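Here's a solo chain for you in structure tokens, the form predicted on its own.
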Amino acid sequence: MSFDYDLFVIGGGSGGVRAARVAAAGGAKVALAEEDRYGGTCVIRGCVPKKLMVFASEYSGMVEDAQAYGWSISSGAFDWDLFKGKLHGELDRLEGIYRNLLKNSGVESFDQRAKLADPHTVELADGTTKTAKHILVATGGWPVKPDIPGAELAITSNEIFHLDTLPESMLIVGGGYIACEFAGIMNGLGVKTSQYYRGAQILRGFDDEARGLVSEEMCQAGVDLHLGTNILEMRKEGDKIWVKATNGDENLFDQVMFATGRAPNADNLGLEALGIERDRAGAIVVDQYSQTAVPSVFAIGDVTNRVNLTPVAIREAMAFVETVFNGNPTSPDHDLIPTAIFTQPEMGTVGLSEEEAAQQEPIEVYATSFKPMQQAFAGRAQRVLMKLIVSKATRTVLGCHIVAPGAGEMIQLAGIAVKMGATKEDFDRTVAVHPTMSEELVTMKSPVRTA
């Protein structure tokens, strides 16, 4: 049977765009739907805006920094339309690399909503189908927000990086880290900013340690963070949201962003109907090598929730196009992947936190906390956290967690030795860089505790 394409993709992000561009650089006839921006949540709505955010939003320290630092000037206010302006050409700048890139690899590109009429046939909106050897889902996720009284007067992430104007006030809901990336950057860029969760502890998943230091260096920078607190009910009130907390606060907010959570984007895609299984979450349920149960059909990405990053989806492409197209079935490797939190101050872990590492076999816990000089000198008391996990009987490094500035770039160079399987050892013999935060990781010689 002849098919009009080899590959015919749904969804035009990360995962998506890279399936099919390397899929057509190899010789397959190709095709993709997109519905809305081309580069998907990550360049239009997630990673790269929030970024540009949070290096906006620090400004503000340094300018104080430079005072201390013998430098006579001053700080301004921030001007978020001239921001906001440059944001946005930089995200269309960004589409349209990702148009031309399938463009120039030979894809075709339908600028509209697919779905799937049988295991070899896509429906566009417009009700033409086109047929395909494979059908590659890669819709991403989606913010969800919670079903409460007057909901739809609150934000998304979606919609932050489009605010009108800069709210003197504003209530992030929710304890993940897109709320606490949000708290930091709203406050940096002088918001008066509240953060409620509903749980005992922001950032749950991670280190203990490194998230209870986050949450300590959030307060101290003026995040009013309230924990074990979530929202009853809200309405409006004149051009404020009236906000009614579970422990009895009412509070008036410019504006209420809801960070409670993302859900994969699989409805109305026509999966029941093929029989395409989706587990209690709404994923795409597929096996080690993307495939769903309809041979014919694969997904990456979001949409899978498996590991919800970016280089997650790219790589879970490239692993798809070597499996489907190159005759090398490739299994994406979902273990030990390093990842970083840009809140204020930043996160990086890769590996296993204490609490999982403790649970699993005996280990030894090498930490140290204190006050970096740039900062130190300027009399700003951040703490930072450097902290490796170590299992008493292999001598590997388990878990590494850093809280500092640039903890990001630090935890990506980590990340390879602890990938690699390096062992305490092998940190300790490596000399220090000196002088520099990251020197603490290969210094620390004995153990604060074990367990």
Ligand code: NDP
Given for the second form:
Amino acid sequence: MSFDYDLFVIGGGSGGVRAARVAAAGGAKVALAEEDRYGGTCVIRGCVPKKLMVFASEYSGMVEDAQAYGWSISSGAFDWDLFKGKLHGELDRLEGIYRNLLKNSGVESFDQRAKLADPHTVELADGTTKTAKHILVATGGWPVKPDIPGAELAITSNEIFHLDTLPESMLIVGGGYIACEFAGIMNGLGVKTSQYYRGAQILRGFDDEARGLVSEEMCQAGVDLHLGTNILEMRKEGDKIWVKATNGDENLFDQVMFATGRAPNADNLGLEALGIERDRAGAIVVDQYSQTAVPSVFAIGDVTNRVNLTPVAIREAMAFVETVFNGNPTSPDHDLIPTAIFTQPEMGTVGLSEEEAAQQEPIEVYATSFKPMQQAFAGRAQRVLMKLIVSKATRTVLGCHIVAPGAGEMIQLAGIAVKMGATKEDFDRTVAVHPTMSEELVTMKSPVRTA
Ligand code: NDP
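Given the form predicted on its own above, I would also like to look at the protein as it appears in the form predicted together with the named molecule.
Full assembly next; the chain just shown is listed first.
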């Protein structure tokens, strides 16, 4: 049987674009459909614009610090319009690069929604159908809002990059990556920022000591963080949004943002009719080769809800191409993934938290928390944390947790050592780079505790 294409990809985000262009570069005839902008969540409404906003927000304290270092300068106001214009110009440029990557690899793209019609057929929004030997679903995820009265008044991370004006006050609901990152960003941009999180401590699942320090530093920096607090209802009151919280508080905010999780983008794709299973969270169920229950249909990235990070979707894309087009069955490796949360200060982490490791085997904990030189000299009370979790039996470093400015950059490198299975003694025989913050990772002599 002959098909229009060897591969049809649905979704032009990080995973879909990578799979399409690598398969095409290897000689496959490939098409891709995207209903929105090319680049997906990461480029258009996630990692990239978020990081640029983190950079923008971090300048607010720099003038004060520069003054403390002897510079006679004064700070002006932040110009949201100017920044927003440049931000969207940059996103347009990046989207253009993504489109060109596809074009230059010979991938045919369709700027419309696509869904599955049968195991080898995709139906486009204009009614045309295309056949393919393999179909890859890489449709990502989408923010979800809790079902409470007035929820429609709140924005999500999709809209935050498009605000007409920077609000004077803002409430952020949630305690995950997105909520904590935007609490820091908005606070840094001068917005009076409140955050409600329903649990006992933000960043559930990460190392307790590390998330405790992030939480403390966020409060110290001015975020009005309310733990054990959720939103009950909201309604419009004049120009503002009235919010009632579970603790009885009633407040007015200019904006409310829900960062209460993301759901796989898998509705109305024709999956159910083909017998492609979805789990309780709505994610497409795949095996270790990203294959669904229908052998010609594969899925990668956030729509499979495995580890929802751009570099992981890209790895899954590469493993898919290797498996399907290079005859070399390859599973994406989801073990020991380093990651950073761009809070202020940042958290970088790889491997097990102290709590997870202690459940698993006897451990030693090496940790130090101190005021870093640069900020201490400027008179800031800010502290950082360097922490290693070590197996008592094998001496292997099971986890590394860093809370510090630049922790994202540091954990990428520490991640190599941890991925290689480095022991505490391997860390110790590495000479310190002095004076830095991360040198503490190779100079911690005695465990602070064992468990
Ligand atoms: P998360 O799943 O990380 O966090 C969702 C948060 O919302 C949790 O604190 C959760 O609370 C809370 N929540 C869920 N439902 C409700 C509700 N009904 N009412 C109140 N609170 C609620 O999702 P995010 O949206 O922050 O991020 C999605 C994913 O995107 C992340 O998991 C990550 O994989 C990825 N990401 C990665 C980034 C990075 O690498 N730097 C940056 C941004 C996103 P509870 O803890 O109690 O469940």
